[in-house]
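One chain comes next, on its own, written out as structure tokens in the form predicted alone.
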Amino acid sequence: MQATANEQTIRTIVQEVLTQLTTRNGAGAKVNGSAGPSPDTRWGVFNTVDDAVEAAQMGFEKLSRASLEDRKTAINIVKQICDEQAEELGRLEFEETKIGRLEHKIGKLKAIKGVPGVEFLRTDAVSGSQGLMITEYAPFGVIGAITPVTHSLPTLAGNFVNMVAAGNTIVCNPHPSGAKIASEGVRRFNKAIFAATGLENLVTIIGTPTIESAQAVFDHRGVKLLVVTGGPAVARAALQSPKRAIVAGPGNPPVVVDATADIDNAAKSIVAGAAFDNSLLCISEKEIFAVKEIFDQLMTAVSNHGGFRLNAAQVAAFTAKAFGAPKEPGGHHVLNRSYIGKDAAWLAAQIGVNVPSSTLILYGETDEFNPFVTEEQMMPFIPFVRANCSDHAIALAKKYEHGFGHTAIIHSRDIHTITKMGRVMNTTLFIQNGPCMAGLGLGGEGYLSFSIATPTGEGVTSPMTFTRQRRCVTVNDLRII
């Protein structure tokens, strides 16, 4: 009963808080015994990175002195603002980025009830004839994260859980064409925890974020680590840091289909994938190796799933519409960046093509060299290549999966070729036999995570991530056996 009453305390809260955030001027209320907030506050966003750094460093010394039960408060209150909320910051979401799915959108946010807090955290020991050794996990103090414009509140909330759990503060530097919702979240969170605790700034941002306040975030001799979640450029800079850094970087995730699958399921699958959130997620099905035996049969599997085939000719119209020639001899294509996140359906009219409004995915035959397959694109247009055999599929996986190591995916019932393709493609998420999504616990079994760290190889982060160990050894005594 008492895990209900705290429930009900919280949701009473956050209702409070949440009718109250169209008056952000007013002043804030005693909590605990400590004064509200100034007049001015603006709950967490700040214009500078040293006052949004100096802020949660003063929440960090705090949060330090708070009990456990404060931290699962706060971060149930995140949980409860994105499920409750979901609709309202999901649309929010949607019409600043314009990108990818409304439903999607508001489904991502309700699933950050699945990220893992403070449970996670764990006291390690040795006893023996010397005594007693016991690990601690500890916090490392004030965090620096950038977030994608890809899922900016998503991941923005799911790293509050995370890091928060493990006893952080977090300051935010979001993508410029998601700011003004992430912003929206930290207000969010950060006046219903002080109302319920008393804590402040958890977690703040910067309200106009720029790639110098990015630089400014790396540099902060405040900021003790980086968490970055983005594309290659700016995990590169992450990578550079002299900080410790946590990168979660691109990926182009792959997908084997063998003689021996089941072909409806692996149709339905990879519509799944590939269509959730227009195709954004770094861990959706961008390219299909399907073995010649039944790679017509997959096509046509994948029509009745949702997808709508390009012939050849409609297919070379897209490429021609989705990329530019290479900027250099033997560079990248230039992605069309009008063209990420959209709907199917306008994307085939983009070349005159009408399809139904319901349809999820293009998909369309082409050979191994067309952009789509080489490049990490986020559109739902998938291309299938036609593979001789399922040891030409493995090889043709790990070459266009470029050594990110991030997630490849196979649709086989023969375990010594699901074996060999885990062995071989050697990434963070290997998914046999149904969508991305269940890589991360969305259909599949494990936890939910918005930052998945290949390059520099922590994996699907959980609050354990943001910990340093810290050793306490006493000599000789509280052995008690």
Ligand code: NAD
The other form holds:
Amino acid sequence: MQATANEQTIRTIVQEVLTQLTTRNGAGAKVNGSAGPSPDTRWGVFNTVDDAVEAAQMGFEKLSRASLEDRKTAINIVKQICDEQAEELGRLEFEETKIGRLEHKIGKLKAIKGVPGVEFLRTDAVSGSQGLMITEYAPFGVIGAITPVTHSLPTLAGNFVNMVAAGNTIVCNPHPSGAKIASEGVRRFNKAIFAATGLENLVTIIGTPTIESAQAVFDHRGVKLLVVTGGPAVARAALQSPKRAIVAGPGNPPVVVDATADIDNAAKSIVAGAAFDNSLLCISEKEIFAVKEIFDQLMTAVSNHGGFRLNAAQVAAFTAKAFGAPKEPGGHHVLNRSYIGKDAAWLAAQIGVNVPSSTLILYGETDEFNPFVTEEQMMPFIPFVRANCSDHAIALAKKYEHGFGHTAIIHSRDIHTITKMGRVMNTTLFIQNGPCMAGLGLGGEGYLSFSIATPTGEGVTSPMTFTRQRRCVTVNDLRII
Ligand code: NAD
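Hand over the structure of the form predicted together with ligand NAD; the form predicted alone is what we had up.
Full complex below, order starting with the chain above.
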């Protein structure tokens, strides 16, 4: 497909900015003859929440006066930087966070071009004998975004596309272990956007974030809306905030495989989803409940698609390494965080098992009480539990999804079983006969977001998620028919 003139202009600007970043060391450089931000602001990276919010507020005021074309240009710049610099940025994220798989870090950045932008905005209208009413979808202002270490820059970039499309600006408190790559993205985005449009600080970020700075973002009067993407602690903190919060919280996605399933497709899909970025995705297949009729067949099929099966003794040894005992009776098993997002071969080596470096996942049979079933593990060991029948499998899936309302997956050709599970689970994503990524438009229908709002119910976030409704009414006029 031929690039449009606009795309070519953006590409030129992105290239110029990249050259300046590498030759002049960034901050304060002049772009296109106009002075950029002072050296203190470093293209959107700030030391304090107050400064970051103030800059994002000024950015919002300028954005409010800008055209929709400028918004589109800013969004296209972010998409283009993520696409064209994916190898470099993905490697930086991988080196900083030390979790996941490099090729998937790159893939997630390239996928940002699939996140919806300004084209998703709409205006609703009612025309009647008393005149005209329109509903406009207006921005909130400065949005406070909290992002996870599992996809630091992809979440920030995806949030940017959605939120700026809706006319907002962002102050981001990234996860401390992914703050360098997030800050690098912010610098590159802001610098290229300023060069193309004159808009500044559409996204600002706390360069050295802490839990305290996250709390300061929660509490800041200049922040009009919170959008939190992360695990249980931050989800709880956001839900307790007096401010409106959109919470993309944790999951523990179960997979049911019944006797009617295409077993080879089920095995292939489970491996593809669970192996993606070494199981870091909140939507990825975390525990499998397969009915006894096809259980052994499924176990064999998984090894045909890149899985390495551990025997019972190896599963027990590995579980003991990956989890500590609960701190109090009946509490959560304590996840060994140094195992998160590591390669299957590295994990196997921790119990003295050598597996080919091409191994995508480790897996084995467990009972339902194994901590790999009960906890969100975020590493490529997948427990398979034998169920008596599809009703039993669905009941186990319900129990171990823990009511997060996040993601559930089924492999079945029985529409009644599929329907039953969908109703019982009541999750935000319900995927049938494919890998988890299909639920986010990657191999299935629909669009992509890295923030899936679960407890607060907004679902797969889009630009419309970050708008407030405004009704404009004209009495007795403007009905022109
Ligand atoms: P995390 O909860 O450790 O960190 C997320 C963010 O919250 C970080 O920026 C962190 O600094 C901050 N934070 C943590 N505790 C906090 C507290 N008490 N108060 C304020 N801020 C706090 O999560 P993580 O390990 O970075 O990411 C993995 C988790 O995120 C998993 O549970 C995963 O399911 C979830 N997740 C959900 C989605 C979704 O769209 N629903 C997307 C990605 C990740």
